[in-house]
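First, one chain by itself: the form predicted alone, in structure tokens.
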Amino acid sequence: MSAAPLALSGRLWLGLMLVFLYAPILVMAAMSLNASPFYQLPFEASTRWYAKLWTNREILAAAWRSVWIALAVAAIATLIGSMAAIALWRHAVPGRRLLQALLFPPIAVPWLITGTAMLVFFFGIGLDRGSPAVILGHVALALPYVIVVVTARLQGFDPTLEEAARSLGARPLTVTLRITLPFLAPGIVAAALFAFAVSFDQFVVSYFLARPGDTTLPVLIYTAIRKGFTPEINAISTIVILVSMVLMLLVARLARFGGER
């Protein structure tokens, strides 16, 4: 088979995959702009459901709770994860390979199991369900992503720059602040955005650890769907998806997952 048919079939397959992935999202976004609450056709464009969001105190409260929890998680996970990544890269810690390998099971383990384990553990240490438990749970989920992203950025760092700075009399803290951190800045920002997205979109762990009546936005959306689906859920879900996609695009851009151009 010549190269042209292979290239055409590859593009067709890629196109079908994109349609499979994004068609439901596009339909949901379109229905959020339909004036009819029963999805009646013909389609009548309207932003009434987005306008109604601003008067829905329950949704606004859950959205604000998700945002500030995600900001707290991003700050904590980025600080701890960046320090851990630098330490594992800079120092020959005993069992470093094992520690790095242990970062991946929390990513692979189903979140249902992780949420159950966290609920049992927090109950055992006397930490009740609520925002503190949710933040700790989200930090545990976000840390592996932060460490992996910052470590990937460190792979392109030249250690001789630090050695040259130390040979000129710079102290370790000065070397870190003046040499290492400026180079790591794009990776750290990307890791923070990744941690924010992981926390903001998290449903399972939030469902287990959030207090009833004090839920995050994904949990509220799930609860609203169980009670009765309304176009407002389409609207807020479309906003959440757009925010998540923008964050992931920024992460990909800053971390340069696609390589240098």
Second form
Amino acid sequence: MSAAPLALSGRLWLGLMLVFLYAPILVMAAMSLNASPFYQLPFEASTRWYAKLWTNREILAAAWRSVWIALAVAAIATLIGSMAAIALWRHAVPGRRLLQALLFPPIAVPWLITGTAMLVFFFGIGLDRGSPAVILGHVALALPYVIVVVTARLQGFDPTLEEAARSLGARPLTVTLRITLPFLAPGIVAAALFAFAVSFDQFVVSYFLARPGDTTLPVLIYTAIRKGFTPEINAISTIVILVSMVLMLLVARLARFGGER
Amino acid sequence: MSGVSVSGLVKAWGPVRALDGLTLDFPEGSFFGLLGPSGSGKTTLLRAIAGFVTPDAGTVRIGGQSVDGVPVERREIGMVFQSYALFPHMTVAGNLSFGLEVRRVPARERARRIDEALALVRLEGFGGRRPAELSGGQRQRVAMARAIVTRPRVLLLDEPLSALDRGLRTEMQIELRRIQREVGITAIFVTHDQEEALTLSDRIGILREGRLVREGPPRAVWDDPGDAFTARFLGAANLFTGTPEPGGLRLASGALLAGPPGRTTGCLAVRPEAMALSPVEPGAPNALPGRIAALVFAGATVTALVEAAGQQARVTGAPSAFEGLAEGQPVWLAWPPGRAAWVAPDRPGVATGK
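We have the form predicted alone; now please give the form predicted in complex with its partner chain.
What follows is the entire complex, opening with the chain shown before.
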């Protein structure tokens, strides 16, 4: 697609969209660097809230918990999701269309409902609230994203490459490891980053499934705001946003969503 | 190096029989062209020999031994795909090395054999390139080199040249032939291009609806196609049907066409280039009056469509042979009896000679 120059009205519209999307975030980031705790102007640059953040053990503990939960979710969801994507692509699994359709409700159903349902279900099977429940819940949420991203990458894969490798004497496992996986690698890495982001940014399901006092970062931020706002929240939120945006930029670079062979 | 033979191969995809009891020998060291219209089973046959297709019945033998139940990777074949299927994330040398690595060939031996194979396809010094950096013809050469570097027992080629443009295709035909001769390997290739099959092959096999209809050296099949289907498929022959008599074929119009001696059936096939046109009645035994329906100029040749004996006949020749003739003009169609061939009619119900 060749890019024609955008008309002035289009540019204005685009500018408006970007302001709408990013202005609140920029204000928050700016305030995290403002010395005044009450958003007072004039702006006085300071890193005191970041410094204070380092001494807040509650926030640090929640942040650390969020990171390792997200890492665990990324590992589990990427492994299961990639295998599922390859299986659905390679084999004529009975009911493949139905299975693929069933992947999307977790994206479409409101998280509030998903979260409630998981809470009820985990309670029913005797799994207590806590990090294992959070991880399971997050994996369920992240799986569809992984499958979609890996499947998109597979669309560009020529199956005759696998046949060529077998004709050259490679056993099926060698073919997967040396031909299929290297081709899929960018998609799989993108999927892992996606899964990490889904987990790291997740609030509703975590809120339902985490043990109080032992929560993830987004839940802690929410509770902290309810108790009374502190500018440290601006600081940690800014960090979270930066991490998420870097992840999404990496995803966009790696996945290219099915383009490029 | 080994010959290949298949016997009684059957493969059905649902109600369609892609292979319908096919038996065929591919002699050791030959370059064998499998030819047929799409859906004739030629690709299924090639894939059954490779092991990608498991036949419902029948046996594939490589070097005299049955390979039934032997997976693709242990059949010791080399295969060249229509799309080349070069590994995009590897260099040319990496592509060639792959088959040697999975066979655990030591590194020094690998390097030597890769150089040897690249030299054979005249791509010395291209080892470090990526497939994306190569032209179509170069990719084709890499695909050939990769298929033979493992020293397979048989080389299978699936429409190997169809992705190339015309000029390059002719050049690569000669190259393929040279490489196959130098290596001395049994090669089986599938094509729907009859000219390609005739150019490359020692032997050709014509397939139709999963069965072998004719097999032999290209010249023999060309001169004596055997049945109407093969005659029409190879070289668009003109077919005349009628009643065989001792002297030849009696057409419904009453004219008698002389055919070659020997087996007589209800069909006489005459190639377009064997026929000649003349504005006056020639004194030859085979002459039919007709009218030129169209003259088609194709550079080196001209083709005339002539309505004669209630059908349309194609006559092809050098442009000079058609000088002074015009569309709509009455002409005489003639050919030497020796240039016609008796072929079996393709529908039951057409008279067959005794």
